[in-house]
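Encoded as structure tokens, the following chain is the form predicted alone, with no partner shown.
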Amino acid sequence: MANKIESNPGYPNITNSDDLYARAVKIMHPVTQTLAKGPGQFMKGVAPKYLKRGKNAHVWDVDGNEYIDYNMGIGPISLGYCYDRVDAAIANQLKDGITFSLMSELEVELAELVHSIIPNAESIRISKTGADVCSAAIRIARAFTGRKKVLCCGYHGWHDWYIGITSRDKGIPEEVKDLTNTFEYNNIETVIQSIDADTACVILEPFIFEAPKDNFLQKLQEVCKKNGTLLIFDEMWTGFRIALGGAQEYFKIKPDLAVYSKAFANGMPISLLTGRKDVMQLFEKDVFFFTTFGGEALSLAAAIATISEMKEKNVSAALDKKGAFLKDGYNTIAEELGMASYTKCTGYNCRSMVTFDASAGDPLLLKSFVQQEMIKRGVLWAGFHNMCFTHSEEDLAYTLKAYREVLPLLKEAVRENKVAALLKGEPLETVFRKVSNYNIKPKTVKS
């Protein structure tokens, strides 16, 4: 019998998942199309590898096991799986068609809606993925300023200008790598030391989990303006979540450009680039950014329905409330158990993260153990609380109940130094995304 949302007697049977994986490894390298969904981030031997369906905040794997999901498609599921209003909009549009030979009227309708919500959206472009619009923002910033260099902080996709400064940089020419450099979040001095007369733009996630301190974002905007550098907010995670108008509404800072993708179409592939009209007008004649599927109508319909639902139901406030219940609840349990010195839940309520300190052992092993035990109890857990609108009160209460069972087990395992011995499968792999301690001083580009 498949595991349910309860304290199951055993770990889930994942035979079908493993069979699919065995087929995939023969012809797919790697097997996953999204790194955060891949087997390296979930315990092999315990966690499922393939999901079959979802409804609201629950998912079912290919073996029939049911879980409360806190990954939410790695971000795009903001309302919930198979959300009725969004699915109805997709189904209605499907009757009329998916992609046409001319523009869709839905492009105008979505642009007007976005213009009314996002503070800097004087002009709007629509595309398909986050990496698309990040790279478009970099290109037009270079065109507008006549400069080459980029300063970045956070994760910005797979394209050459960004990925060349990471450990996965093979295939990127050195000349391209030399044009992008990084700075440290919440450390304005690393920006001041790095920015120069050839810096076209500064792009960053307004926050990842750490909150901005000492007016960091305001100071960053001032430094950029003084240097003639464009400020770009990468709002893949913050947009439509922290507030309907994203981080720029929440922090009352209007960047020159901003990019969005994950939350505003409840799982359909679509992205946005918003910004100053004088900058964005360069797309008319001087800068090329077009794609066949930019006006794909099913995603447009889903985006309009999702944003409308978010606006009418005040979804950002609901995400904040639900997320606070989990984050504060986790920290209360950790404190009661005397574990707060080495585990806590941090971040903004709409998207928080459970962390483990090396003082108690290898953080990856500690995280692997908690994931193993949460999965046994019917929670698909990867260390994050990516909240959606349909996480129910029952889901949240059950999750804290599971934490109350699992954290004492972790405490005992740490005390007896047997965390690794208690793992039933292969531990998690190191996360590729790096969010701190990676400042790089710009190189001098030879003319």
Ligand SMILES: Cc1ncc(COP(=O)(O)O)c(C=O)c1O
The other form holds:
Amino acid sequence: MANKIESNPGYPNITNSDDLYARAVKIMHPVTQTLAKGPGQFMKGVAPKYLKRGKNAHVWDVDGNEYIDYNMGIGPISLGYCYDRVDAAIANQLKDGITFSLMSELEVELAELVHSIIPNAESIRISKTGADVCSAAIRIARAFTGRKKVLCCGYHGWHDWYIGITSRDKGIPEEVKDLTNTFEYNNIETVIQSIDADTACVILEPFIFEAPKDNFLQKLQEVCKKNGTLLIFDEMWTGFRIALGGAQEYFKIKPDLAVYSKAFANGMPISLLTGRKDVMQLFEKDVFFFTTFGGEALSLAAAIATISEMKEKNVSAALDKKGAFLKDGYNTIAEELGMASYTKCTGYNCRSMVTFDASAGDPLLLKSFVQQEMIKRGVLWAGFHNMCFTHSEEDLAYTLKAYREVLPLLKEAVRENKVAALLKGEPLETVFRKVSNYNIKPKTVKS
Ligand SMILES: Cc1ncc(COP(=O)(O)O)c(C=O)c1O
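Starting from the form predicted alone shown above, please give the structure in the form predicted together with the named molecule.
Once more the chain from above appears, this time first in line as the rest of the complex follows.
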């Protein structure tokens, strides 16, 4: 698709976005249903607030401004917006119906496909959201082990068992909060100190931005096995992205259970729980996990089409290549400008993150400044490179060109200590989801 981004003459006109927002704040509290899409992560006064449509890796806001998107729906858009094969599968299914009174044959088709791809998928359950399957995994692990406690590392959705460890824990009984503790990624000692005879499961994102070191995941599996604790991989971000079979294929570790959503249906709402048959069988009678929209057929059709496309086109290799170009390109520019001491791009290539060090000023202000200038140049930027299959070479080259213009501006603003003064809107808010220092509620504080 031709890149028309450069026709954006300056900071975008966001009148329609602001009008919608003014209507929303009167009756919606908060206005967003997904924190990462909300106004706290996009500069008020500069960034658009509402999007209207997308094609491939480009989106258009409600004022008609075009951007290259690097948020990709916060993960689900793995192939690209309005991707023909997936949209055709949805449209075809729509002719036949959406939700039925008996099971859909597509449930079996999707389960067989997943069984053939995900290493631990002896048994498969299908649901709608990431939080659904995370909570189902916790419940079945408790049922299987007859234990209560959970150790976690990463983000696992809005349900009580997890969100009770965070700062937004109001409304959750102490008794529930007491059952979950955290550990530090890449620090097996923090697991060893916390795990005990009542630990039902350890759940973690196999990686977020930091890579596992010193066989951390293998050691974690051994510690869990020795303790009779189930190991659960939360593959919401890693699944179908780092490899078709997710982190378990990439690192060659089969967790007892694993949960997936986001990437595998290119935007449709669907999630998966995969795992050991002897554990999953408890869902037959003892453990309850059912929902009305579980067999909704548009999402099933989209999932089958997306996974098939990912398999045939080796999408994970493409995401790796595109992401490396951007990540390495950013780091080269930062290096050349002598800024590498305070800004870099880290993470796996399929999903990397730009960071700013406090030595150069308030990282949130630095990030706000870069967002403001990237948006001016037609890049919808929130500090992440969530790669999709249709980010074109032109998109990536354009983005690096924008970084080449923006980073010198940041360098000068830092040197003259005027980053805050140059902001044309409200600075960004802190990201709620932690991306490091996960051990916020250790069971045993290391002395
Ligand atoms: C790693 C991880 N687990 C669980 C969830 C929860 O998924 P959902 O928002 O679909 O409930 C998310 C959402 O971002 C996630 O990133």
